[in-house]
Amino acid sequence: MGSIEAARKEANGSLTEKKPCVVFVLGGPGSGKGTQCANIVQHFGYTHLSAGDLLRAEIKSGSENGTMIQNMIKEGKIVPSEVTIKLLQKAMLESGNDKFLIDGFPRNEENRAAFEAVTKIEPAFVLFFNCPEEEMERRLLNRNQGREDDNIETIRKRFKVFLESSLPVIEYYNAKGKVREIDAAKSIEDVFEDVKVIFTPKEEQVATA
């Protein structure tokens, strides 16, 4: 066990040194946040990292680590936040870079005091993209194009999901002042031009203006 805890304490070391600065990027199924990411990673030089594109790669290597990971899923379980974090920790030292935008994490207030307590690390801010629900559905309709009897009841609770688990952490870090929230329902370009506003460092603006 040593060796793990070694191990942890020196990713931590390594990462905290570096001070990273973190984003979560929260937001609905069909809000839009995939997109929006692509855009923040070109304009703004930052690492895009989905908490689950990389429980799929763990999953996909083959590893003792993504096995275990699949019959969580398979079950039904949730992943528990160590492994989440693990993964993500490992992904922002491999990248080489300082900015991060945390996709999809965290999902509930226990992965928000896990990545916390066990990164040491407190995000920047968290950007909610927020969309009405007759919105995301009728993307995520369009977007899936398979029989919508079906769709339409997964989706909605998606929805429900959303709501229960995340909407506690965006009021913990909304009381701390830490929510840059964006109106997901206009357009690709309008929202990225709001985007752009709370990426863009003050003095800029203020030149650009």
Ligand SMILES: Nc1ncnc2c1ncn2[C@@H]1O[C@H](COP(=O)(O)OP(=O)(O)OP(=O)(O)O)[C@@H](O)[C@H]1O
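Note that the rigid core is defined as the largest set of C-alphas that superpose within 1.5 Å between two forms. Just so we're clear, the structure is a prediction, and the values are computed from it rather than from any experiment. Positions refer to the first chain, counted from 1. What changes on going to the form predicted in complex with the named molecule:
With a cut-off of 2 Å and the rigid core superposed, residue 41 has a Cα displacement that falls short of the cut-off between these two forms.
Once the cores line up, the CA of residue 176 ends up less than 2 angstroms apart between these two forms.
A movement of the C-alpha atom of residue 68 reaching 2 angstroms or beyond is seen between these two forms when the two forms are aligned on their rigid core.
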The other form holds:
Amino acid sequence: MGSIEAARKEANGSLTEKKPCVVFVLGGPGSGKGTQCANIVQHFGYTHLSAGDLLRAEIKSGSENGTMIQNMIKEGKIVPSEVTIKLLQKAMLESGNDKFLIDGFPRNEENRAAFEAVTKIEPAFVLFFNCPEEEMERRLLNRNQGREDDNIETIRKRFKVFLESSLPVIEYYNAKGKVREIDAAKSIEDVFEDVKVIFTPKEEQVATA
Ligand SMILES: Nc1ncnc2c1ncn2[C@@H]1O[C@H](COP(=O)(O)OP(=O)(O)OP(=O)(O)O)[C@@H](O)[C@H]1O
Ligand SMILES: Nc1ccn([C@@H]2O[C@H](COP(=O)(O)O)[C@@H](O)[C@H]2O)c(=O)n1
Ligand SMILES: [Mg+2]
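Same protein, the form predicted in complex with the named molecule this time rather than the form predicted on its own?
All chains and molecules follow, beginning with the one already shown.
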């Protein structure tokens, strides 16, 4: 049985009940989550849902939560789970797909516990892009996508939140054997080579030795 399918069945506890396959994609700011998710979508048919992108779209839509979300993002703070989970659930329903890369979520223990309580979905696994802070800082300062949080002051706050609130979530899943860690300091192409191994069912992996 392929590794993803096995993880999915184990996560959802049943062979018949059809729950979506969710992979949480975590890593520090600038570790390359969005870049690699775009590659995974092309090769493996997942729908990519970036919590940060959904929150930024919510600001643009003129929603009543827009100002609150904008202020939180400028400060690198985590938006209350209720808001983010509603956006994720809506996007999952609208996608028509049943395989999701949820990028940048859960960002803290509150995100994690609320998602599991509301959706009853356990991730198949957690893809963790591990990258040194100096490299992430360099990437963010060169990103040039006009993001209000890509300035050195906010970047430092985001790093602090990652260490204090997001790493414990990765440790939580690691204790359950669910973390697939990737060295994200390599080139985009080399990182994707490592990612592909994780998403390719074992029986399809060609022996190179
Ligand atoms: N392996 C890599 N080597 C060099 N640059 C990279 C690599 N991966 C991504 N980048 C670049 O670094 C920047 C940040 O990448 P990306 O947006 O994918 O990160 P992210 O983890 O989604 O960040 P955030 O958490 O801030 O959304 C982009 O400009 C991207 O092109
Ligand atoms: N679960 C989340 C994810 C993101 N945010 C806020 O959005 C900012 C940008 O997120 P990226 O993943 O695009 O880097 C992040 O710093 C948070 O302010 C959130 O609140 N909750
Ligand atoms: Mg991103």
